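The form predicted on its own is given below as one chain in structure tokens.
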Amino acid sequence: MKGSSRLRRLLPYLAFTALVLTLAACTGETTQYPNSTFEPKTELGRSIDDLWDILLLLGMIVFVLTELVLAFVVFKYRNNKEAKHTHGNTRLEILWTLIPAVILVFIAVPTVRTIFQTQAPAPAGALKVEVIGHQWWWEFKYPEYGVTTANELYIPVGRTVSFALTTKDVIHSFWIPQLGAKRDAISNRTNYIWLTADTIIAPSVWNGFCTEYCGASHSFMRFRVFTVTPEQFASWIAGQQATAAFNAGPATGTDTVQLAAGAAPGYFFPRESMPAYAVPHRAYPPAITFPAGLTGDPARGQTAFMMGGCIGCHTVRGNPMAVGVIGPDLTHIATRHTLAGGIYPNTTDYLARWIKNARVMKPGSLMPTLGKGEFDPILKRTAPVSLDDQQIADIVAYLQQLR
């Protein structure tokens, strides 16, 4: 009777726990959980998800059977005051060895099958993308098109994409939760992974992350994946292949021209269509100030860009002096939605502050502090290269012309 009374007291707690777990599992919408791995949008993600379901089912069966046997023994012998000691039981030992062996076979077969599926070479005709990890940003190259971009990856739906992953420094890990892609980028080795995005998800945006601790700004190493139609992808590629479309007109802020899908070269995902979960909302450090409303001149900005040392780190195709390879390619930076490894929006205010003092904006950044009178947290002194606010505004105006 004591056992039954104890069980009755526990029932309300068990019922409450079951209710909480049920409510927690009620919704799985992308807008609610944009980084969930339980809504795969590729065949790679579904193969991993199927394996998870099988292992979860088998694990639950083993757990329930084990707990039932345990509960039976506890209740059956709860009043037994004297335990009988035995030494050795061959049948029981054989049975207890065979049962786990059989369970492991049921686990091993689907696991090994999925490993071979996800490690198999990509199908012929796959789009090749080279993924290069840096501290702390991502570089994407499309070798068959001669296109290089940073922190924003465009892939066409319905076509297999094969990623070749490497790193320029420490170990990073490339992960797109909703697409099922996750693999490490390791020094002196190229890892591969491939996937085919479902045709029904175009056009969409997905978050990407580095999931291998890689230093001070590891958590700030983000990227965006844009799954677009084949026509939109072709237009985007054509636009990216062109040299920077710079004209010395008035600065346009971030209101860059959006072209219709399949129209003239130059498509990129419309800024106003970006879902809230893909738009960075991180505030810039209040210590970095910049005059509100200060406008720049793109022509002066181009000169300041070349004279201020920017060409030593960045490439701008169409500008023969800008051939640096240390930092991201800036040829079409005005078409990108984010800055600094995907953690800030690509707007005038953020871009100006990033140029002024990137190392306060993002700890450990290789981007030097350029603002006049700004303290460099790595050098522990005032910035040796000094651009005043007007020069920075001019550079921002120039960069915002690079479409």
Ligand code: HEC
Given for the second form:
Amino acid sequence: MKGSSRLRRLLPYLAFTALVLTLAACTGETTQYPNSTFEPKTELGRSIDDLWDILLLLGMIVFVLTELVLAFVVFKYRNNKEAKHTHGNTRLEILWTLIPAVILVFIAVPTVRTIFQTQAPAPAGALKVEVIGHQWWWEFKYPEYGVTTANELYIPVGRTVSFALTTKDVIHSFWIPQLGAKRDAISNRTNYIWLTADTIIAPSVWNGFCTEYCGASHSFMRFRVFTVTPEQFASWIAGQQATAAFNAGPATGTDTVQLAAGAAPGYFFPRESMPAYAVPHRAYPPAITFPAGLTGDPARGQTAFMMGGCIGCHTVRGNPMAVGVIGPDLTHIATRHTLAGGIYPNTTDYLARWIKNARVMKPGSLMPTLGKGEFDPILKRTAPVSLDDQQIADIVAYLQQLR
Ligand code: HEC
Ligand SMILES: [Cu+2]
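If the one shown is the form predicted on its own, what is the structure of the form predicted together with the named molecule?
All chains and molecules follow, beginning with the one already shown.
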């Protein structure tokens, strides 16, 4: 009995200690806390972070003063047994109306200032990027350059980027914690947000998330943002503007293709430089098997890609048959490091399993289950259009040529 009441008395202190420890854990190095909002790398992030600091400080002052007064009164009058009730005290009432009003003014001024700053139209000359939310992946378009990509966004440091946010279906929310951007993508309206990545940061990659619940695979709707130098960005854009290298030459085999393509692919962030926090480490569902070491032929893969229904949903620029817009643009899929809303690494193993049974790889996915004999969890039957393992290996070999 005695023990439990002592515990109850200790509880507030324990809760407070836990809170302090939790808050203390919220700072640190980028690599340690890669998704922290407390080390902003843009002016947008800093204006929000500065406001947070002010509010935290003001809140702490009010908290400490209030607790001190409370503790003082509790101790001072602890033996007072003749407290008497009073009714009405004009001076007190004016005081406890005025003090909060003053506090609110101190909070309102910096808050309103930050709201105006973060809602202002982007400065002229900003790089325009259209962000389109889909269940459950992100489409990025650079209208000035005619470039479309998915789930991996490149922005140059030092140049303001103005995002125009829309959605193809339900409400999504675009969030890059380290860069400060967080805004909803809603129906029938374009929302804007702009930011400038600090020039002092070395080429880096940041994690992005959908942060508005949007259905079965909401938590699998991620993306990466690469902040690169202006030169690297120009090279990346040039590479992405080119049509798929594969179609630049006769589709007769790997070597011919690469030689015929001639131009080196534009810059893309080197895979070996990907920090651990940006590499997806989700294992594929063990139910989807694929023979290890099965090699494919890219030319056969291109044919299978056209016959297998892929072109109905995917664009590969340079291939006049592949103009689908339901799924991500695959023109330069081999320059991306992740698949399917950034949840899997873009490797042979994962790519093959993705094509084999996307709906088991990602619940609810609009990409159908396509592997021979595979069970489609949405249609509740085996895949109607089906590709055997060799065809899938061929398609993988083809996709891996698309740089
Ligand atoms: C009915 C439309 C549809 C068909 C047919 C289809 N896909 Fe997809 N595909 C999608 C959608 C939608 C996604 C995005 C899924 C997600 O991330 O939630 C996708 C994603 C992908 C991705 C990952 C792209 C990325 O950037 O993350 C690859 C690769 C892919 N599909 C290849 C194929 C291939 C190869 C075929 C044919 C064998 C095919 N798809 C057929 C709709 C389709
Ligand atoms: Cu979502």
